[in-house]
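One chain comes next, on its own, written out as structure tokens in the form predicted on its own.
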Amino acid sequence: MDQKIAKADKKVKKIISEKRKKDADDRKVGSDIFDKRTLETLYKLANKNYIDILNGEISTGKEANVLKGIKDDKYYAVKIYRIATSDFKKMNFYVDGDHRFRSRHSNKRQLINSWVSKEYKNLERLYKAGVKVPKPITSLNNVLILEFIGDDEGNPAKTVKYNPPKDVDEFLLKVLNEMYKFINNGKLIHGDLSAYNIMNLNEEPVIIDVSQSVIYNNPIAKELLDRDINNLTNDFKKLGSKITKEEIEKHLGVKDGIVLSLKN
């Protein structure tokens, strides 16, 4: 096992170093996310030809780092969940009530692996439903590989929080159209939709971070839907939108927190 880990460590360090830009953002990619099992996972993904190079960091969240991967001169997003800093209780809260994950996990690593699998399955479901989300490529343990959202030069698109749309109301209506498909075609509720989780790609919205998303008939779905609507209302109001919460609910076909088209 020690030989395997050493080999994995050497392989991943080579992946990280090749063609790596020497700027401050890249230097943030450190040992905090590369524990032994993560190194082994990246080694397996490299051997399966999913990635050749890790080339800097796209974003850092509370529980995961998103790195830029390259394979055959094409960019990918490589999302790595950090075992040590992930919120164990929060993850179990969102996994509960999802028939795809019937049992609670007492082991943190197993829970994170299920969490990554959940995000992959949610993305796969949404992508097939025609929602503008990153296309999922593969997942293994605490690592998820996704379509890169950005330009051909490898510059990632920014979220609405950091790149507000030029026409706020027009953009919000596009978001609501995606949210409608998210709910009615994908039959999922995002659960954490805000200006931080919507990318602005050439004035088109791309919805990200769907790990916590739940099936529409989950016991907590109504609560999460109301939170999404409130977040959208408040975030876009700050950007200058005149669209009200009531208008958002009407656009989505929601009444009293219930999606009428999905009412049991």
Ligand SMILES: Nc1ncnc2c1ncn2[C@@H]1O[C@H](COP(=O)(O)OP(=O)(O)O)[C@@H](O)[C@H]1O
Second form
Amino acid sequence: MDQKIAKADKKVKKIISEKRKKDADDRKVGSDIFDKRTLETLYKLANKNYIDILNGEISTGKEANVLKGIKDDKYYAVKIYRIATSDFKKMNFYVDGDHRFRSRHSNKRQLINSWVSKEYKNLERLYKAGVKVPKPITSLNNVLILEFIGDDEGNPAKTVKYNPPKDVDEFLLKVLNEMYKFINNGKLIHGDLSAYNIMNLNEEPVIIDVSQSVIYNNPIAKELLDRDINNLTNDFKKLGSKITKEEIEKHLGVKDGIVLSLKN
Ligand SMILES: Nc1ncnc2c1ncn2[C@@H]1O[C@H](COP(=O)(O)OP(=O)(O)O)[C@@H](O)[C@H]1O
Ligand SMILES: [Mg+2]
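What about the form predicted together with this ligand, after the form predicted on its own?
Okay, now the whole complex, with that chain kicking things off.
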């Protein structure tokens, strides 16, 4: 037991020293993601053998930082929600209409934990439905560990926004195949679909960022679906696609905002 604690302690010291190193040469890692509770959470994940070290930052978003984790020479994406800068109004709005999360959240930390477990459950559901999403590994409190989307050397793939596909229409058709499964088999509506949340992995799409995704019968699902379709149409139009909104709807099995395979 003592040995186990010593081992975990060593791992966390490694995490902290990596973080210090990073802080020294890269001020981008805000110290607010490594608050005491987050460190404790990372400690637990290291102790449970999910990560050995955190090595470098992939992205700093509005509410979350995505870092690169390493375990047995394999890379993982570690998404850490920052307690300080999360949009609680938005989180409450999406969590409220979801029967999987009945509990009321008076506490910000609890709400973030529900939000993270919602992202985990959505990924699990989509992964099982055969949609190309990062495989979820585990989630604990405000931290989510995911399959790393990138190459074996640890270079992350870029999103469509920063790495537009070579053949835009061909790529969009692949996205529509994934989104068909997402909606009709996963029975979820993404809710934030855009060129920022589709990765381009060697010209194959991987759909990410599903924390706000809702089940198709959620009262806000119809509105989100329409917004997703508009964003997808516009983002790909900007990249040169000629595929129209109507064609996109047809590919997704949607007519007049209604998913034909689901009675919503
Ligand atoms: N599994 C992953 N593998 C590699 N990079 C990832 C992974 N998930 C996210 N990223 C990178 O991190 C960025 C932010 O992730 P995202 O889930 O979209 O969070 P945010 O809420 O900050 O938008 C993405 O645009 C992508 O560049
Ligand atoms: Mg995103």
